[in-house]
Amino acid sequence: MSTQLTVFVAVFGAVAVMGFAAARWRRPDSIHTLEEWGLGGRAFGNWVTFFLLSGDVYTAYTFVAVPTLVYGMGAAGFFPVPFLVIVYPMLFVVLARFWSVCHVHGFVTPAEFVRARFGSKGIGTAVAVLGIVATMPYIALQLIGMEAVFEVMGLPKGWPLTLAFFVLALYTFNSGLRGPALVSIVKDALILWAVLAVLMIVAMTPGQWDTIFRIAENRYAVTPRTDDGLLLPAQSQLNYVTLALGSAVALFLYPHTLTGVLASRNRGTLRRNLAVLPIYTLTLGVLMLVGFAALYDGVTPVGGNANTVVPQWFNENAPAWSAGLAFAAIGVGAMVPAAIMSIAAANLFTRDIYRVYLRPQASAREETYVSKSVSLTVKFGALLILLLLNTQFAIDLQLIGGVVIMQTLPAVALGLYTNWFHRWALGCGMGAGLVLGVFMLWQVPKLGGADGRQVIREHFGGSAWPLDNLGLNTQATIYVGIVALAVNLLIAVAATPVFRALDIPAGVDLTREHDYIADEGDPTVRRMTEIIDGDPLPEEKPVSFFTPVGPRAQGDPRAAPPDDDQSRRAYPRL
């Protein structure tokens, strides 16, 4: 066994160790509840949330994805940095508003609060399905950048990714979202060391930056290539500003990002991390620059596959321990993301489908039940994605899903600042962005070849969609997901009025101003007394998040305050 392998062995055993551990971590009295198995309590401090999110938002696809892109296109692989950049202020005002009206009325998933804000269990349910499709192929993207890591250590493909598949699943299974979270400990400690292992091998390298940015560019200078560079070209420029701008749209609307915001304990612990993470953004820069670096040393991906670019720059460049560690953290980092979107897809599954249409009276037992068991399902369903889609850029099938989840921004984050929206023109717009999204992907060819004009599939090679397809004499390109949102957009605004003036019922509001600025502390916010991590609460009497208190003890414990002057507000059955 190699050195490398026995590193990578040693390292993913501890960490499934570690994930089947977490079941016991702070154990609270049951865990058969959505609350406990799903989101770990709501009682995440600090440094928990901390790790937890940056496993949320870094991962394979900070270290497969996006230096292969730089390896094969140069700057146009760069725009996850301005992506994050714009990210972090919308994070910072917006789900901290989230955080608070979920917590008020008990939601597990963005769906249930859709559904309650626009009174519609169809919105609910297109944006719980859209979630669940949007998710799949970024799980997959997970298990792409494992695979490349056994490829480069010469382990046969399936049984090893299989393998580790299975007990991925087994302690997501056991542990739920607290797996991940402790896990996430050692995948940052992990990525640390792999930044610096980078940093240290180019400080030994004649010239180093210097050199490497100068033979990355004569490199592309001599590629027939025409969109490629150390600098973007100006036909990639539209695509690379409309991508940034939607993949941060992308990133805080999928399932999983809203899932660790709401483990969190209060708007204060969310909005710290969310000011701190960008300093996260630094060691992505470092990696994405591997790229380069994997250029200037002549890297050749091993049996064609580009993305073990990555992983071959570590093995032929660093110690086989140090690289045996970055394999690791390759492995690890893609478990906790895969884990967390896993427990997102079931919970959206659970509460917004199965409990909604199927098992309206389901025990909290059963709940927790079906959702382990959906979790697998998403998991086996992630890896067919990944046996049946042959694609050579990874990034391809995060992309595309992006492009489905953007289509849920105008019911889950305009809807935390406005009911205007009538729920019908909501669903068109929806129904409309969607149906142009994919039909805008399936235009988009794959190329390839020297000259990156090779068409290898004529369809769903993308979401840089070209804009000659209008007729136009350009070679510029744009993102898929900001047309289709734009549709989305305009159809819900012109409809609103329409609607209205047909007196076609809108739905009951079942939400107040005062659920989206509360925090503990608040009597309408019901806080559990077992806590992850920090100081625990003073002692009191433990409350479910379904038992009714303050103004809502007479009622449904999810309902708004009874109807009133203020208000004006009822409560339907959803």
Second form
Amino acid sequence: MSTQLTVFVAVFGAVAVMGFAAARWRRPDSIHTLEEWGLGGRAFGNWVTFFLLSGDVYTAYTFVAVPTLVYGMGAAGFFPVPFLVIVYPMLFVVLARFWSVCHVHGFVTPAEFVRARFGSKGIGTAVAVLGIVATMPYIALQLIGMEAVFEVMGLPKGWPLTLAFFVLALYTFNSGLRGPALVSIVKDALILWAVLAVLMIVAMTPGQWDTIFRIAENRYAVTPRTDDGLLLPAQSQLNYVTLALGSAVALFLYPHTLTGVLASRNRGTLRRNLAVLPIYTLTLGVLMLVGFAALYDGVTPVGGNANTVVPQWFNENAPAWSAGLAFAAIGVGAMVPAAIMSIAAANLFTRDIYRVYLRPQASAREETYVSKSVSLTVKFGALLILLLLNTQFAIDLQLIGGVVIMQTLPAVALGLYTNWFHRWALGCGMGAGLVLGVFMLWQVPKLGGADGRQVIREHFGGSAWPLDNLGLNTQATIYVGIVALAVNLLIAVAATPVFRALDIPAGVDLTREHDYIADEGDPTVRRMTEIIDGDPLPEEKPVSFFTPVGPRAQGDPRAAPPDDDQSRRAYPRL
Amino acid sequence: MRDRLPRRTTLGEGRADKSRWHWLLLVPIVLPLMPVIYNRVDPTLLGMPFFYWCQLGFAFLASGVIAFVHKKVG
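And the form predicted together with the partner chain, for comparison with the form predicted on its own?
Full assembly next; the chain just shown is listed first.
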């Protein structure tokens, strides 16, 4: 066994143990509620929230695929940096309101919020379904990141990935959100080490960044492609900007981000974290520059898998043990978001499909059980997509997923500010955005070849839609998601007065303005201890030993009544 | 029928968490979306073209502005 593999296995083993032990961390009386399993008790403080959110946002796939983009195209692949900078000021405005309304009403998912805000079961379900559809391929992408590492270590395809995911699935099932929260601390330490390793290796390179960039520039200059280079070519700028903006919008709407957000203790925790998280983007920035360093060192991808560039660079340039740590960073970096994503998708299913359509009377315990099972199903679904179908398919699905999730913006994000939209108009806008978005993606050909102009595949070749489809004489492209979202918004705005004029009843808004600014300590926000310790004891209910009607106060949890989850009483069933 | 309709709130109307300081957040959103500003090589920093270090620098800007607004809004 090589040193790299030994280090990797050791770290991975330690992480697995931590993942299981996490169930005992700040142990609640009962983990059998969605508040506990799916949101870690909603009690994470500054530090844990930081690790959780950073583990959630900066995924293994980002660390592997983005430097690969930079390696191939230079500047155009750098868009995640502006994306992960602008997203935080945007989140700062909306997230605190989202946190508050969800805590007041006990929502676990964005779809529940939409259902209550616009009084529409249909829109809520649509948001839930779109969330699940967008999240599944995202989980598969995490596996792709891990696969690249396994490939560099010379492991076969198939069983190592299955084994790693089996471990992940089990600890998520067991510990819920506490698992990834604890593991993400290890992930961040490893990523930090990888970043330091990059900086030290570059510092030891003769000529340092100067030489690296010069070599990269020469390399882009000799390729026949016109869309690469150290700077953005004119035709790439629109796509660069719209892609950064679109990705930032999508990030807020992905259910897993919101799950991480809801687990924080109060509004202040959230806002402080949003002030610090942009700095974390620097780690991604440094790892992206590995793409250039790989050009300098003449790294070539292993086995034709372009995603192996970063791990291969570490393999060739770092000491074996350090390369092992970098591999572990990617491996563990895949497990954290994959776990959170599967929990988020599972919560969506449980709260917005199972409880709405299948079992409205489901108890908190039953809900948790359903969520746990769904989280397993979702993960193995992702694994199957990857093993049975292929990598490219997962990437295509994720591309569509990003465009799909953006269409929930009017309902989820604007919904935090206004209930002006008519529910039917929201539905029409969402539908139009989806149809248009998928159609435009279908239109985009996959280009390749030496000059990047030959059509390799006719359809679903990327998200950069050529403007010459409109008859414009230009090479410029635009990100599909932004166009689809613009159409979605236009229709939602235009159709609202129409539906109102037709006297089609609008939904009933169950939230009040005060719900959006309530913070920890506000009487409407249920205190954590209340949720963790279970119901505050009912005031001296007469207990008859002959007709056992009430719950036995601290007894067997199974004896609790079906509605033992505080949060679920907050709003009437819809 | 009309009476049963919920009160509609429109954007910006009577929100308690409204603050002018929030407009400041537009700076770190808009600047990184203007390649005109940073799509150049010079001045370089440690051999890194402006394109790269400027965009990384925006991270500090965003962090600073968010922290400032957080203090002001409270």
